[in-house]
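Here you get one chain, nothing else, as structure tokens; it is the form predicted on its own.
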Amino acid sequence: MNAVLRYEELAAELGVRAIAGLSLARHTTLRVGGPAEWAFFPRTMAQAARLHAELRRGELPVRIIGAGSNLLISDQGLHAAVILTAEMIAEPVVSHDRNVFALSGTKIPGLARWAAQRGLSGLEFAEGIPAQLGGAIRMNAGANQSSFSEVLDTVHVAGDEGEVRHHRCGKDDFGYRDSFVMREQLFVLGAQLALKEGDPERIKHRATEYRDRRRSSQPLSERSAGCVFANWPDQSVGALIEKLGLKGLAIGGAEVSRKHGNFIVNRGDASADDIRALIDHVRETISRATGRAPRLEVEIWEDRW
């Protein structure tokens, strides 16, 4: 049996939608990527973990996309089964002592106003991270001084057998924008959040001012892959690249915001060489000047650069 006819009849079989060539270019919020050899798109946490099991037995390297928000790949595409979690989303549940369900795909501000408007307070940090839930427990995603670790109480992610393994989350198990998902590289299918009961109201006008800082500071509007470095704990590399004079420094399409040094803005006709050109410029500048390289937030993926 072919490669080609195998991806066919496991997503027949599964009931999940494949494409053969998507590009990935419109599933990322830098909108540029080339096309990836399979694209899936599982809606069920046990579709999920059955398709990544069968998927890693096969010939092609597995890879997962979320939103997209922190992710820069290749033009020329992926040599890869990529699952997509876009259409794995539902409406959270909440149990009696407000821990709420959802699933990987859900979208965060989505998530962040719905919990407002229920009442349910701890997500008003995440108004207007753009990010789908697995994205944003795998890079322990955080604004306004929090971050995820602190509302996780359970990660669903896919066993090696494609069953649903329950992982009951602890104090070693986050860092800055690391998490034991990423140092295990797992696939996160769903979680369940412990927030608290507040006054709607007021809930939602902290995530309203959370919201308005961030449009303030950042290039919400444009294309970009958020924060390109994390920060050090004695330092904010955006201010540095400012100091540094690198703001609005363009090659080809990409360039450094005028806005906030740390984020890397597509114009609208940039590549992805231009965008990675420009990453290793502003490292390597800020290397020669500091004496230190800064961890890069944005991954990069390019088998076939």
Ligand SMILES: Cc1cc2nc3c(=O)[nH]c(=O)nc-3n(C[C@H](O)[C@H](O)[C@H](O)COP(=O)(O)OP(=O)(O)OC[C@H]3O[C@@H](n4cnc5c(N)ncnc54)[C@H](O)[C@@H]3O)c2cc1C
Second form
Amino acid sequence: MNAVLRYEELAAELGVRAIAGLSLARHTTLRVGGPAEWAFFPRTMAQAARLHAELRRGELPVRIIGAGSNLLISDQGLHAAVILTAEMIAEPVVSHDRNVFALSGTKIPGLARWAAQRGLSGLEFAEGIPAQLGGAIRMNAGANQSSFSEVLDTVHVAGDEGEVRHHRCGKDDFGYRDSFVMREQLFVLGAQLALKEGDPERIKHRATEYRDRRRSSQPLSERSAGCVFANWPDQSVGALIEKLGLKGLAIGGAEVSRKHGNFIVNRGDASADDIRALIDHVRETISRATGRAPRLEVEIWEDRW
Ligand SMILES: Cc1cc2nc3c(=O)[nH]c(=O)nc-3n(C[C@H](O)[C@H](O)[C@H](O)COP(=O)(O)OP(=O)(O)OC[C@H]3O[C@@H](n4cnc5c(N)ncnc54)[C@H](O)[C@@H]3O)c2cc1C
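Form predicted on its own already given; the form predicted in complex with this ligand follows:
Time for the whole complex; same chain goes first.
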């Protein structure tokens, strides 16, 4: 059977929306990225788990995209079957012990607000992280001295046979911008978050404080993928970039943010190549100046670069 038919048939059988040649630029916060050979939009955990298992048996590599807020995707696009979790959304469910269940496509800012309105504390730190839950768990996203690992009880992942597996989180499952999901290349379908009872006014106050801090230090109205490099334990890479005089440096439509040295922004017409070239230049400059190269936090996907 030819590949086009196979992917179309699979999508129809599972009731999943599928698009051939979908431009990925609209699905990343940098707003760059060429087409995906195939793109799939599952809605439920069961559908997504089955889809994932079937796709892994196919000829195309499988990739997963959440909010695309940590991705730089080649303008040439991806020779891949891409699962987008944007439609895996539903009202979160809270149980009597304040465990909250949410699907992987749930947007973090909305989830944090939802919890705050119900007096559920624990997600204030995540205010303003423009991720979806699955991507945030994989990256162990964090801010304000906290990260997702601190609130995760159980992560639901896709099993090899298309089943939904439940992973109880333990202390070795996460590190700084690192997780068992990343190490084992798993697909997160949803999660139970262990939140605490809190005073809604205090939660709101803390979240507002974090939001104001973020607004004053990050270029939130511009297109970016957040911090490009992971900080060293003993050094902020953004501060170092500023010290090296790289703020405002541009290649094509890509520019080192004038507000935050560790952000690269798309001034509107940047190509993925522009952004990539600027990342390489900044990294080399840091390396020459300090003798060590920072680890990339942004993921670069370039199948056909
Ligand atoms: C303005 C701005 C501010 C930011 N601030 C922060 C911050 O304070 N702290 C921080 O940590 N990060 C920050 N980020 C970066 C980004 O939001 C995080 O890395 C986030 O965790 C990425 O989530 P996502 O859903 O966008 O994932 P994507 O960018 O879509 O994907 C990132 C990785 O996760 C994988 N992935 C996505 N969904 C799933 C899933 N369901 N299961 C398995 N793997 C999956 C992808 O395959 C990819 O490998 C910021 C980004 C921006 C643009």
